[in-house]
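The chain that follows stands alone, in the form predicted alone, written as structure tokens.
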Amino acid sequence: MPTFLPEPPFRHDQASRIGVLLVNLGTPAAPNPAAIRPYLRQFLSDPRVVEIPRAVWWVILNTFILPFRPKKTAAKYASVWMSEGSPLKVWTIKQSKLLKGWLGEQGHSEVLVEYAMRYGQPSIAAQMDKLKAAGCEKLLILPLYPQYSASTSATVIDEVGRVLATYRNQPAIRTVRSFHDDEGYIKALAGRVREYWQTKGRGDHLLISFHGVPRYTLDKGDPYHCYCRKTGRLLAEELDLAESEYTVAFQSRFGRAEWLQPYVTATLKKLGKAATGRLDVVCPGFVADCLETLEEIAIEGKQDYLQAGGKDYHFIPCLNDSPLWIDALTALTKKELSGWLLTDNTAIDNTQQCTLSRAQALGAQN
């Protein structure tokens, strides 16, 4: 017999709210092995992230990865850690606060915005509970992965479904599958690049880097590769770049299996050997700077390029708290909330009072 979580206290005059939950990948709580080990364990134990038979992967994970990798990873995190904490968490918090503020300024005070991490804290479960307790009868789940992949967006929805299964009174749910070709998102990316060019000058070539995934995911029907390619093409078109002026590549290869190509490391060495001159790099798959952009691309990528003969290397920061991005995120959220939003707060208050009056007439105590 199923056991459901206790429902939060209810009042008939409680305001009906709409919750928006921004979800990012996650981050350890601190840049040290003790904090990184449980984070990696949770992340790498997800069967959507690593599609290897569980028994085989358990041995690999616990024998060869978790005893050694946290120390190496901790040094990388330490090199990019901010005074406020993990860059990914810092920027995700700012994005959630700004989204809430911009929606409020546009008359949508009934919308509550929270953020969660798929792995680490705050968890999706804790934040869904928080929004539910605040009176949210409708929830929009917005994974901050522009390009859908089974190993990112889908695992968020898996977790949302698991949490919903614990509720007796489930809220209505909407999810954002992908926004890889959203007009506002593309324009925000292009604006970020142009802003950098205006202050730092323009490079001779633009490398557009996306996080990699194993090649077999494409063969099995995952659309991630196609979505990345489309984002890259649309960004190049928005920037009026010729095909010879940019390259799309994939970073973060792990293990011996073939991943999506071309690989960023090989591409950097190729461009360096070709005496490209100044290379600019942008990472559209990340809406917030994180370990993969600040350490892998901005630091390691620069070393690879310069050692191969490249002359100058510039990493263009992610969208972070760019006004163009927050505007695009607000527009995307409002589009996904179509039919749910209320703008007349007086009408909302009157509806709540009428609801309470009717309920009390029928015997309700509150």
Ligand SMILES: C=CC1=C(C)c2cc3[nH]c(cc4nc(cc5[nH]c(cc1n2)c(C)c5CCC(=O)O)C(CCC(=O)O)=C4C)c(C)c3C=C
Second form
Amino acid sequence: MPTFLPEPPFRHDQASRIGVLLVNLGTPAAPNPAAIRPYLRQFLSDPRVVEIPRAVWWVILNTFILPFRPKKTAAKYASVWMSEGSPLKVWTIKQSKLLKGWLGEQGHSEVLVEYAMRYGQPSIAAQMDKLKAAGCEKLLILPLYPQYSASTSATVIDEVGRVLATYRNQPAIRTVRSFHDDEGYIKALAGRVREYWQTKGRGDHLLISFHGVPRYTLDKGDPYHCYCRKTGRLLAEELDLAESEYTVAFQSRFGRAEWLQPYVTATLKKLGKAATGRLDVVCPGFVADCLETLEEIAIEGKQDYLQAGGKDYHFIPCLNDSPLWIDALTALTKKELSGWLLTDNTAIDNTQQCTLSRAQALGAQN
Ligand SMILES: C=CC1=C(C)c2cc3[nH]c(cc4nc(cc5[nH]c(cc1n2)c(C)c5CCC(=O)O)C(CCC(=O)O)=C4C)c(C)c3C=C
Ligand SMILES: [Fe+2]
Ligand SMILES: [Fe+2]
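Any chance you could show the form predicted in complex with this ligand after that form predicted alone?
Up next: the whole complex, starting with the chain shown before.
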């Protein structure tokens, strides 16, 4: 028999609640090598992220990556760090607060919302413990990755499963697998682009950039590539773009293996050389701005494009706290919680009054 961690006794008198856990990737606690190293170690030790044999990878990671990469990326992180902290974390916190507020305004104050990070803090385990302690017997896990991939969404669910395995009194679990073609999400993206065009003018071409993954994951059945292409197509359709007016490409290549193509760097050079004029770039795979958008795309991408001969370059910010996105997130959450949300009639059935009939329970409440 496994031994489980101690848990507080079941509370017969406590109303059951619903928890929503937004989960994003994670980010270092500070923009310096000492904080980046343990984050990268945890991230890059995940076998869902780097799929090469553990013994071989362990040597590569500890010999060639962890001694050098944290120093290199510290300067990059520093260039995008906000006064409140890492952009990814700042936006994720804002999103969880706004979602809680919007659900409350729509009469669902029984829903608690927390956020967690797959790597770093606050951990999925700590936040699941917190929601459980607050009385959540139902839990929706919402990885903040619009396009499912094994290296992102699946590893979140793996971790949730690992935590559940330590619980005696487990909550019911629902998960959001992918929302790459969710109507609200697509409309929020299109709204973000249009809003940008209205205030800053419109470019000659739109680059739709997604985070890459190794090419072999596509060959092994990961749907990520297909989902990115579909998001790109739906966004272009929503914006009434002809095929010649946009390009989908993949950024952030890591390591020597082939990744999904076309690569963003090659695409920027090609578009720059072709005298495209003004290029606008949007990153629909990230719902929150982060290192990969604010540094790699907004700063490095601009240099690449201008050096290749491009005239002007605009990075369109991610969805962050835009109202259309919070609206879409609220709608997505409510859809996934269907049948779980309380109505006036069902509220009393969700208390744990095990010895009382419904009528007695109602009477006892008055
Ligand atoms: C949006 C989806 C993401 C996918 C898919 C993804 C795959 C993936 N990433 C790496 C390696 C690194 N990614 C890094 C940063 C990073 N990646 C994502 C998202 C996806 N990654 C985000 C949101 C961020 C930014 C984090 C932040 O703090 O702002 C990094 C760290 C930075 C660096 O050292 O360059 C690495 C490393 C792999 C190997 C991979 C797929 C297998
Ligand atoms: Fe990444
Ligand atoms: Fe495909």
